[in-house]
Amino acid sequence: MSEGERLYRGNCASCHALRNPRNYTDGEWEVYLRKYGEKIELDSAEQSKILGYLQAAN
């Protein structure tokens, strides 16, 4: 598992199930992880290692 994979698993899932990163675009996954990374207190480096791990699997 990356560390973008075990970042999203481990912030994300404690508000709400996983969504599948197949079922947003690439510029999808930026505007909800800006939103909510800010939310949950996600810094830079974080959200961008999520990012890349949303992107890639999408």
Ligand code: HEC
Second form
Amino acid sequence: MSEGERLYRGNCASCHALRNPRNYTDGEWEVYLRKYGEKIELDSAEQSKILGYLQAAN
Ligand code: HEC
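Next up, the form predicted together with the ligand. The previous block was the form predicted alone.
Every component of the complex follows; first up is the chain already shown.
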């Protein structure tokens, strides 16, 4: 598992089930990473690793 995927699974499933990466475009993931990443205080390195994983998996 990549670090981005590990961070995604570890940080993005506490409020709701993990969203399928395929459900959103690259641009949408960018918006949502900023929106939800800020809520849980991910630093920008963590945000970009998760974003990289999601944009490769969609
Ligand atoms: C603090 C709670 C919380 C965390 C943590 C969280 N989310 Fe969410 N998320 C929500 C809520 C509330 C909604 C809207 C209600 C719903 O659809 O369940 C939502 C909805 C979404 C949606 C659907 C689009 C939208 O905005 O309605 C996406 C995509 C999403 N979250 C991605 C993420 C990602 C990526 C992470 C990890 C960085 C994350 N979420 C972590 C609370 C959270």
